[in-house]
Amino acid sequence: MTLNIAVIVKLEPDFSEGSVSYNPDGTLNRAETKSRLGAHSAIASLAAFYTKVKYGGYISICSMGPPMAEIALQEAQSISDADELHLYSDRLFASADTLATAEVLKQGIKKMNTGKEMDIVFSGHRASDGETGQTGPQTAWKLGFTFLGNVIDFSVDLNNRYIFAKRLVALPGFYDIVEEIQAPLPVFIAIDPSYKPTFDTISLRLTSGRYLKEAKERAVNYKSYLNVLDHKKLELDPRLVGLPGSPTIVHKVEKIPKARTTRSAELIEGDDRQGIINSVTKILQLIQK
C-alpha cells in the first residue's frame, strides 16, 4: 500500500537577487524579474519526498502560472522525485485572487495520476509575493479535505489510513505551543517553515539517497513528465477563474520606500589582533553609555 501525494508549488520573485522590477502602477513586472521556486514551496516538496521515502508513494506536483512557471516544477521535482508535473496555464487564469486560484488547483488535483483521489496534499505556509496564506486552506475547503496548518512533524498509519501530526498553535500570551492531532486521510497539509525531515535509520537514508539520485535525473528531462492543462482540459467554468471568479478588489498598490541605511560594517581579519582589540573597546564603550 502506497500513498497518492500531491504538492502545490509556486514560481515566486527571487527577492534575494535585488533586481525586482515594478510596473508604473506599482504591480510586479514578472517578465523582468528573476523568479524561482518559492522557499515555502521547496519545504512542501521536501515533506512530500520524506513521505515517499518512508511510506512509499506516487508524487504529483502542480502549479498555476505562465509557461515560465515550469521552472518551479523542475526545481520541485529535483527535490521531491515527483512522478508527474502539472502546469495549469491559460490566459483566462490571469489576475486571479486566492479563491479563483483554489478553483483551478482543486480541479487540477482531481485529474492527477489518472484521476485517483489524493491521500495527502502538501502546500507551503504562504507565498512571498502574496503573504496571505489563504490559497492552501481554500483549496482544501474546495476539495473537502481536512486542513492541517503549521505542521512541523507527521506520521502515517497506512493500514488504518490515519495521519498523526504535530502543529504549531498561536494563543495570546503563549508561544511555541505544539498541538498533536489525528485525522483520517485524505488531508491537506500546509507545512510550517521550521519543518525538517529526519531519516533516522540506515534503510531510510539509503532509500532517500536512491530517490534523490533519481530525482536529479528526472529533473534534467522534466519536460517528459510535464502536462500542461488549460481551462478546457481542466473542464473549468470561465466564470469561476481569473478575474471573473475573483471577488477580491485591489484598490491600490504602493511601492514601500526603502529606508535609509544608517549602519556601516567594518571587516576585521582573524589575525588582526589590534583590529579586534579596537572593536572590542568600541563595543564596551557603547555598552557603558
Partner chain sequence: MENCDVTIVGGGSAGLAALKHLSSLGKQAILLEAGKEIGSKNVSGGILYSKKSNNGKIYNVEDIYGESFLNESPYERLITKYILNATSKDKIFSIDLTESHDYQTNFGVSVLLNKLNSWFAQEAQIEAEKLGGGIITGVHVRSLRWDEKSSKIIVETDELEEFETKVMIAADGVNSEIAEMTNAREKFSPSELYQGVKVLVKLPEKIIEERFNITNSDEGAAYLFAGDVSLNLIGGGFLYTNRDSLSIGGVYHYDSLLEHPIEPTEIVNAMLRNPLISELIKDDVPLKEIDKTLPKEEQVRKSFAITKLLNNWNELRQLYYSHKLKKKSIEDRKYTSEDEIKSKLDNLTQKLTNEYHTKFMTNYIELEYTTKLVPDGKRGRMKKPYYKNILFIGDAAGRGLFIGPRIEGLNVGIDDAARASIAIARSLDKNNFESNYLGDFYSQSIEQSPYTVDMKEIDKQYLGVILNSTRKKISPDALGFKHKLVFNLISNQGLRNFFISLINKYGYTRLLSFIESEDVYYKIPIKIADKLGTVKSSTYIPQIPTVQDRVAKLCYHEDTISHIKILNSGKNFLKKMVTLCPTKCYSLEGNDVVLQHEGCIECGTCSKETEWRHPRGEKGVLFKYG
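Take the two forms, find the largest set of C-alpha atoms that superpose within 1.5 Å, and that set is the rigid core. Fair warning: this is a prediction, and the values are worked out from it, not measured in the lab. Positions refer to the first chain, counted from 1. What changes on going to the form predicted in complex with its partner chain:
- Once both forms are fitted on their core, a CA shift of 2 Å or more is seen for Gly173 between these two forms.
Can you now output the form predicted in complex with its partner chain? The one shown was the form predicted alone.
Coming up is the bare chain, nothing alongside it.
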C-alpha cells in the first residue's frame, strides 16, 4: 500500500537581494520583482518527498494562480519528484480571499490522481506575501480532514492508517512545547519552517538518490505532468470563488513602507591599515559604552 500525497504550493515574490524591487512609495513592485516557489512551499514539497521515499506514494502538487505560477510547480516538482501537477487558473479566481481560495483548492484536491482520496495534504506554514495562514485550515475543514499545524516531524503507520506527528507549539514569551499527536488518516499538515527530513538508512539514501535524479529529469519536462484547470474543469460554482465567494471585507490595508536603513555601511579595503584600525577602535568604543 502506498500513500496519496498532495501538496499546496504558492508562487511568491523572491525577496532576496537582486530579485526584489520596490515602488518609490515603498510598496512592493510586483511587476519588477522576480517570483519563485515560496520558501514555506519548498519545505512542504520536501516533506512530501520524504513521505514518498519512506512509504512510497503518488505526489500531486497544486497551486492557484496566474499561468506563470507553473514555474512554482516546476520548482516544487524538482524538490519532490511529483507525479502530477495541477494549476488552478481562471480569471474568475481573481481577488479571492482565503475562503474562496480554499474552495478552489478543495475541489482541485478531490480531482487529483484520477479522483482517488488523498491520505496526506501538505501545505507550507504560510505564505510570505500577506497571507493570514488561514487557507490551510479552511481547506482542511472543507475536505473534512484533520488539521495538524506546525508539524516538525511525522511517521505513518500504513497498516492501521495512522499518523504520528510532532508539533512545535511556541508560547511566545514563555517556552516552546513539542506536542506528540496520533491522528487517523487522512490529514492536512501545515509543515513547520524548522522541519528537516533525515534519510538515515542505506535504503532511504539509495531511494532518495534515485527519486531525486528522477525529479530533476521530470522537472525539465514538467509541462507533460501539468494540468491547467479552470472553474469549469474543476466543476466549481462561480458564486463560491473569486470576489463573489469572498466574504472578507477589507477594513484597511496598512502599507508596509520600505524600511529605512538604520545601518550605514563603511567600505574598508583589505590593505587600508588605518581604515581597519579606525573601525576596530570605533567598535571597541561602542562595546565599552
